[in-house]
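Taking the form predicted alone, here's one chain by itself in structure tokens.
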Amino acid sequence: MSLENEKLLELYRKMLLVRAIEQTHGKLLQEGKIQLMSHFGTGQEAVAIGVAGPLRQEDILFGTHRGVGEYIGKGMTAKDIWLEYLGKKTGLCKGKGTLHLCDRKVNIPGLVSSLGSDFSYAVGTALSAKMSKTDQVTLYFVGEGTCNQADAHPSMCMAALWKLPVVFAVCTNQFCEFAYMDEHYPTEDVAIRAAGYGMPYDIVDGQDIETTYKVTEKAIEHARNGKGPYLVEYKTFRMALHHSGDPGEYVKSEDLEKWGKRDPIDLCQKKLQDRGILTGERDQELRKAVQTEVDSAVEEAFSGPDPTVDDLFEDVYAQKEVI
């Protein structure tokens, strides 16, 4: 399941810059100089980059709230994300958005405030491409406590019963908020619902950013091809705390400790350095060269504009056309 050198290196890259994106918003947060909550995705790179890698940019993706992996995965930037987390006029939601981060460019319709209600969107986007006779997936990436919510499993009914090319990808992160994810769900496994539908699924390790990669990309391919819905759950674990703020007392530091070595990032480097695709001084080069460009996007963010109060009444309402 090798992937070829350059796509690997760029894949690696994109952790790199997610992980920094999130240490940089942490280093932020403690330093008082913004408010901006946090619901870190660290540890779960190799997930979020291999579920949107193998997407097309007329795809669509729905997102979630946890970290900006799938974002940066999809085509969004460390700028454009910091001028909407900083609420800046120039933001591409005009600063309306903030952690709801959207971008229209590469299709990621927003992330709702109410998680598991875009169940039933990716399904009417999925819906819309069938019935327009499209060639385009839709992606829905979701936690599996979000799995637990009403609109799961009509959703997923619908979609196996109208053959619809979407792609449920689960993060199996372990928690549901502030518990483990035994104390919500009787099995271990999300991904055995599908068969409920007659719906194709996979369970596989997400800490391996090339099992990611495949596999979404043969479920993409098996819903594009008009073949139906497929559900993917990747195990994984959440390595941050659930927000800033959350005292994580609820967390085994033996868990903690398991899966701090099977880091994705590590895994991937060593993945890189084996197969001679990546010298330490190159790492390292890598390494700052992406910093800079989240040190950058920050400083432009901070001096951004900022709205006006007149601002607070544009985009409300639909502008008619006065004939």
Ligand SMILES: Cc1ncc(C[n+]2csc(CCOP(=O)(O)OP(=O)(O)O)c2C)c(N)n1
Second form
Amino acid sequence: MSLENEKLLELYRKMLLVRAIEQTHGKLLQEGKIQLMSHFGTGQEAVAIGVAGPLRQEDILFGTHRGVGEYIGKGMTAKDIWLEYLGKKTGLCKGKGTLHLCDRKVNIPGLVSSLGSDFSYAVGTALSAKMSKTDQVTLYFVGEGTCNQADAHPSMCMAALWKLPVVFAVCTNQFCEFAYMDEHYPTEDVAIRAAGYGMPYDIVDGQDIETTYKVTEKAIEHARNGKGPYLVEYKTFRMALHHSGDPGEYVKSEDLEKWGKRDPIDLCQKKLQDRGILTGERDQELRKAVQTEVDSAVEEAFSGPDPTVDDLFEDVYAQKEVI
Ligand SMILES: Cc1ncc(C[n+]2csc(CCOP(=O)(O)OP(=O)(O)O)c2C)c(N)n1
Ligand SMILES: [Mg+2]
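Okay, that's the form predicted alone, but what's the structure of the form predicted together with the named molecule?
Zooming out: every chain and molecule, the one shown earlier first.
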């Protein structure tokens, strides 16, 4: 499963960008410069970037609360993210979304707080595409913990029954909040559930960007060609804690050590170096450019315009005079 050199380099750059955004976020929090807690996706970058990468601009992506990776993969920019994170008037949601990013221009409808309810939204947008006879695909990127939500069953059943163009991309990062997977799952794999709906599925290594990209590309084409839904499960590990305030005593150090040896960015870097595409010097330049991009996005966001009190009453149902 190999990708062209330029493509692989582009995906590598995006993974670096995602990590730089999250590391910068963590640093700003520690320094007390922002109060916005977050859920980081460290170690899962090859899943997020590989899953969003093969989607077209008009395809729809429902992402997760650990979503910087898939959002960057789909076309959001560091500047988009930071303006919204800091609640600015010029942000994607004019400062009303913050962590709950959505971006119409790249077809990211937005994160739903009540996890799992977007199973049915994803099936809904896929149904809409089928009824409108477009070849748009919806991809629902979802954690394995969320797959235990009740909405999963009817949504997958309906998607399979009506052969809807939706891909269920399950990111198995071994945790649901503070519980290891074997504490909340009766089986080792999530994907086998797809068989119960007659839905094809794959279970793949989530650390290798070429694998995640290629298998997702196949699933998307399957859905686009009218063959119905597809489920892919990506095995990875949440190197970050559940959220930025989690003390994390429950995480076993041997797991961090084992998975740390298969960091997706390191694996991709090695691949690029082995193929002679990336020298040490070029790598340093790339990393520096990515950090500069993030730093200038943060700087611009800090100096961006705050919403006014009147702005609070725009794009909402409430009328100012009623309150
Ligand atoms: C309906 C609902 N229940 C609980 C939560 C709280 N919650 C936020 S993140 C999370 C963990 C979800 O686990 P998983 O889907 O595996 O995603 P991960 O955090 O591992 O990326 C939970 C339970 C929520 N947001 N919505
Ligand atoms: Mg999980």
